[in-house]
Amino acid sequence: MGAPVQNLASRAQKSSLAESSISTKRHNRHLFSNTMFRYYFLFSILALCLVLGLVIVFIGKTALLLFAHLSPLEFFFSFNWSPEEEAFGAAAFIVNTLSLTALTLLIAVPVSVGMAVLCAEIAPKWLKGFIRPVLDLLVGIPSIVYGYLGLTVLLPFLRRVSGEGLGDGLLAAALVLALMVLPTICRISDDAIIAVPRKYRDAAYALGSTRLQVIMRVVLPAANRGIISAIILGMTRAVGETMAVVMVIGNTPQLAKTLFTPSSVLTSNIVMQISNVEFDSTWNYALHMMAFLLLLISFVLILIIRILGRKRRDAA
C-alpha cells in the first residue's frame, strides 16, 4: 500500500510543479507584453512631443527672423501689405481673422446649442437617432467640399439677394464656416447636456418649474463648461480653416469694411502666397510669423479647454 500512495503523492507533486511552472511562464509572458506595450506607448508619446516641438521650433525660429528686417509695431499694426514694396503690415489679416471668427460663432453658436438642447431634452428617440448620425456625417465631410458648395451655391445666392457684383467676403466665409463648426459644437454640447445628473431636473420639476425653466435655469448652467469647451473647439476650427475660406472670401489683402468686401485672413493669405516666395526673404518670414500667430492662438484656446475640463472634474 505504501508504494502506490507514494507514487500518487509523487505524481501530485509533479503535477503541482508543472502547473506552477505554467503559471510562472504565463505570468512572465503577460509581464513582458505589458512592459513592451508600456514602452511602445511611451515611445509614441515622446515621438509625438518631438514632432510637435520640432514644428514649433521650425515655425517660431523662421518667424522671428522677420524682426531682423521689420519692426514688430509695423508688422502687427500696419494695414499696408505690399510685398513688392517691402511693406509687410499684417493688421488687416489679423482683424479680418478675428472678425470672421466672431461672425462665425455669432451664427453657429445659437443654432448649435439649440440643436443640442433639442437632441438631449426635447426630441423623441426616433428624431435623435436621425439627427445625431447626420451631424456625425457632417463632421467628416472634407472642408473643400464645403468650399465648393459655397462657391457654386452660396455666392450666386448672395449676389441675387444683396445685389453685389461678387458676393465674396466675410459673410460668405462665415456662413460656410458656421456650417462646418455647427456639428462639432452641437455634438459636444449634446454630450455635456446629457451628462447633467437627472436629479437636477427632478428637483427643478418638483419645485414646479416648467420644461423651459428647467432647460434655461438648471440644465444649461450645469453644462456651461462643456458648452464653452465645444464653442472653443469650434473656434479653433474656424480660426485654422483654409481651403473653404480661400474659395469664398475673395483673397484680396485689404481690411474688410463691409460683409461683402473681398478680403483675406491669415490662413488664406498664407496658402495663396507661400508658394511664390523665396525661403530667405522677408516676405517668407512674414508668412511664417502669420503661421506662428495661428499656432499660438490654437495653443491658447486648447489651454483654456484643458483648464475648463479640470475645473469641471474638480466640481464633480
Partner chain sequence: MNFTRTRHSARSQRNNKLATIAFYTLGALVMLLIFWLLFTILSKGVPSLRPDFLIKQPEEMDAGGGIGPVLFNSFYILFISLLISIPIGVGAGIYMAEYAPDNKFTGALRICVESLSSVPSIVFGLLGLAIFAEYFNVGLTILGGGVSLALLNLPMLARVTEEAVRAVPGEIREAGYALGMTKFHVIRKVVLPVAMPAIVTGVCLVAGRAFGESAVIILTAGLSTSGEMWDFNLFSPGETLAVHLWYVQSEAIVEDARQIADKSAAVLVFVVLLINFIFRFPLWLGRRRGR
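Take the protein just shown as the form predicted alone and give its structure as the form predicted together with the partner chain.
Just this one chain is shown here; partners and other molecules are left out.
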C-alpha cells in the first residue's frame, strides 16, 4: 500500500537534484495530464448520464402513451390484467414484485453477509482463497441454467415438500433469485469489510472484545456503507432478473396469496408478453409503463434502504 508513495518521494527528491528545467517540464506534464483526465472523467460521467437519459426517454416515451388510452387509476389499482379483453391493471404485478424482492432479500442478505464475514474475518487464508473463486463461479452460470435447474430440480422438490400440484410461485422464484444474488452481495460486502482499517479491530481487541463483538459492533458498522451498496446492487439484480424467474413463477397474472400461488411479477410479465405484442397497441404501452415502473420502484427502494442505513449509522 505504502510502496508507490515512498517510491515517488524518493524520485521527487532525485529530480530536485537534477536540472530544474526537467522538473518544470515534468510538472507541466503532470498539470497537463491532470487537466486532460479531469475532462476525460467528466466525459465518462456524461456518457453514463447519456445512457441513463436514453433508457429513460426510450421507455418513458412509449410508456406515457398509455395514459392516453387508459386512466392511471385503472393501471395502478386494478388487479385485472387480461390483454385479450383490453383490461390492463398492473396492481397484482406491483404487489408481487415487492413481496418477491422482500422475500429474496430475507433469504439472501443474512446468508450472503454471513458468508462475507466468514470470508473476510474468520476463515484462515487458504479457505478464503478457496471460497472466493468458487463464489465467483456462481455469477458465471447463465440465468437460463438456473431457471432450468429450478424447473427440473427445485420444483419437484417443493412439490414433494408442500404437497402442491405445481410448486410454482413466489417461494420457488425467491429461492432461485437468492442463489443468484448471493455472489453479488457477498463479494462486494467482502471487499467492504476488508477495507475497514486494521486499527479499528486492533483497538477493539485491545479492549478485550471477543471476535463476535468486534465483528458485530465495530467491523460491520464501519463497513455499513459498502454492505448497503452490495445489498442494493443485489436487490436491483433481483428486481430486474427475468430469464430464471419466468421458468419457476408460473406466469399467471394474479395476486400471490400464498407462497405457492402461480403468479407473475413485473419483469416476468414484460418478458413473457413483450414478444407477442404489436408496437402501437395499448398492450405494448402498458408493458413499457411496467418497465418504467420498475425503474421507479427500485429508485424508491434504494432511497428507503439508504435512509435506513444512514439512520443506523447515525445511531451507532
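Positions refer to the first chain, counted from 1. Only a predicted model underlies this, so the values are computations on that prediction, with no experimental measurement involved. Under this definition, the rigid core comprises the largest set of C-alpha atoms superposing within 1.5 Å between the forms.
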(message) Superposed on the rigid core, does the Cα of T258 end up 2 angstroms or more away between these two forms?
(response) no
(message) Aligning on the core only, does the CA of L64 end up 2 angstroms or more away between these two forms?
(response) no
